[in-house]
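What follows is a single chain, given as structure tokens, in the form predicted on its own.
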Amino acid sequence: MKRLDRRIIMDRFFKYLVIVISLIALMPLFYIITSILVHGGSTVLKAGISFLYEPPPSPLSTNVGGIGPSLLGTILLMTITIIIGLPLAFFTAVLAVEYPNSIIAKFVGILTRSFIEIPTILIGVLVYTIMVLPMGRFSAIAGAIALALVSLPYMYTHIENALASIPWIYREAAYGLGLTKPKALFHIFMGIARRGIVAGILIGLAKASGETAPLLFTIGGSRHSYFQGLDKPIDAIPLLIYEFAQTPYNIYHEVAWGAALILLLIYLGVFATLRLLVKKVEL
């Protein structure tokens, strides 16, 4: 009985120890979120709804202004990034799963995963060299391509794992019915692996939309004018936060806090929407 009591005590001790350590590990995250909510919320309440569509203020202004061009630029960059990056990640993952012994599949898989190890600022320099310099100006499409390269390995890894985790019995059943690989992929396999695919999209999107380094060399930071074309400069919230946080002007610090809150809400909104739309698949 004493030995049993000791086991129960040790079990509860380690359970509560894990809970305490987890809370300690999460404290920095809670602190960051709380700071953004407090300071950013104060800015947004002060500016009102106009914070979402007005341009930033001048350095000596008493009016908070807004992040309209930066918000629109972020939404456009996220959209174009998914349009460019998702097909590349998806078909690369399909190539790796369906034709694993192919030399091309192995090479592309290694090349894609290697992008995780490359600093994102180097990706920005690469796109600057091959796109911005030849075009002679910064542009939205250059920024989207840089972000697509940043998000590519994350989307590829999750989509590949999702497709590879499908039990072989389902593949045999699909091929036994006479389905070709493309039909089996789009009609059966994607439905089974959709949670992993959406998780890859979400993680890649979150990684790309919070990046600043690639945007320093690609989009130009045109935050006082709205979208004028894919071949024209554009702004994004991460770039605005990075530049405004380094200035000595208090009004710019307020705008940066408000922009951080909007970016956080975008993350939470995308995550919540995808979680609601994609249900769990029981195998």
Given for the second form:
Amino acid sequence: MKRLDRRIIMDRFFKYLVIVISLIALMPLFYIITSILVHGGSTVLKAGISFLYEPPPSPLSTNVGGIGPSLLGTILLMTITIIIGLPLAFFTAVLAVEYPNSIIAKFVGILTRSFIEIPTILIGVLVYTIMVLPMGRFSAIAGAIALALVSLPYMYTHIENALASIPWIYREAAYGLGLTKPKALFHIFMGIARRGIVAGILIGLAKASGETAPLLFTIGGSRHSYFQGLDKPIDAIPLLIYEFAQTPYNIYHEVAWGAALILLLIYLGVFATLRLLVKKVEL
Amino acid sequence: MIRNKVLGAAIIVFVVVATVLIIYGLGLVQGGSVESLNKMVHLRGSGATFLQPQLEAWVQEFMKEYGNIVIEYQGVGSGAGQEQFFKGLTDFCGSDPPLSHEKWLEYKGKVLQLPVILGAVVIVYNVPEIPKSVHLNLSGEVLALIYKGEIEYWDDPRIKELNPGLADKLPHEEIIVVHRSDASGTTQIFTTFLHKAAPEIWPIELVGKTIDWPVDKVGRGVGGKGNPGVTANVINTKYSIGYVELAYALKNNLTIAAIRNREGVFVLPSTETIQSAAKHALKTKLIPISPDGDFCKELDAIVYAPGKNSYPLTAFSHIFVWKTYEDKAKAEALKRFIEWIYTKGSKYIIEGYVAVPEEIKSIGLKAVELIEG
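Return the structure block for the form predicted together with the partner chain; the form predicted on its own was the one displayed.
In what comes next, the whole complex appears, and the chain from above leads the way.
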């Protein structure tokens, strides 16, 4: 009887310990989200819906204005980044999983993963040198390419893991039916691995919406005009937050908080939509 | 099969939403009229972060008057701004320091430098014993000794000597010395001042954008990244001292020290004292009278400038433009903007910046005649 008590107590103790430690680990995240909600919320409430489409204010003005050009730029950058990055990540992952013994697959796999190690500012400088300088101007497309390079290894890793974790019996069943590799891939494997693929897309979108460094020397910024073309400069929310938070002016701090809230909402929105649309796989 | 379609649908939904937003944004900017977009002139500049809020204030007022001109400015730092300007990525550049002599020779006759605004570096401190109504007096020598680590305590006789009224209030506490940890024009101005005011204590080797601070070696030096970093360190550390741009001190209600100028007068930063430094700097003849001249001695002239009422830690910030632009419309738009800055711009000065005095305005306005398109 006594022994059992001890075991139950230990079990309870361990359970609560895990909960407490997890809470401590999550505290900074809660803190960040709460302060964004509080500060950003008050800005957005003050500015109203026009916060989404107005240009940012002058430091002299009392009107908060908005983040229209930056918001539009971030959405555009997210879209192009996924359009460029996802096929690259997906087919590299397929190559690595389906042809694991080919030299090119190994080489590409190592190369892609090693991109994680490169500081993102260097990727920005790389794109600046090979694209912005020859073109003679900053552009949305240069920013999207920099973001795609930054998010590529993350997307690749997720998709590769998802494809690699498909049980062998399903693979054998697919090939046993006489399906060709592409058919098996698109009709069977992608369905099974869809959650992992979605996780890959999500992390790609997160990188595309949140990274500042790759954009510093690529997109140029454009706060007074919305969209002039893919080959023209554009703005992005992280860039706006980065610049505005450094100034000593309250009105800029308010806009930066509001922008952080919008960024959080965009990401949560995309996250929730994709997760809801793609149901869990039951094997 | 169905699962694939769901995934496909998710992607399509995302792309559609994005596209709709893009079109919606396009509609907002053009307001349906395509021909007005064709006549629009876009000017692009980048450079000094110091200039960014003030330029933004000017640009927004200017654009109210000139609806067909759009000016974008990105605060990337003076160095990056110069590089982007000379590589042809931008139409103009914002820079705190003027061009070095070598750079100026390289682009002689092609580039124009316009001092557009004045700024000041202020000495801030956090000593609770000193009443808010009183400003601590400091001199170049004492500051140099503090940043060398040789003055250790707030109640040092050399500080007391400058502040007889505060002598009994200064605490026997160690001075925590805050400086910039990143390369900075603010550090350049501050160390130039220390060297000019106390050359024996602060040698020329310790002047520059990044300094190997002597006070760090005695363990009382603290680095802060950017003006916000130094400001936060001074606010959060009792008995600290630091140097920041004026706007950060004003906006964060930091206590500002009065600094002894060349004539031996303790002055606080204000529009009058900062402009006085600029006026007296002009009299030294180190500053050219035309924007196509060589401004490389300018900092030397304005820091620790003569004049009883001159604030010694004053500096210009500049806009660089080309003398010739291929695009006539761009040249014309820039001329209008420069003219506007020097005529109406002084009405829209934000806190922490000071308009250039009339004498400087007449130099800048010459650019309007010099620019060709």
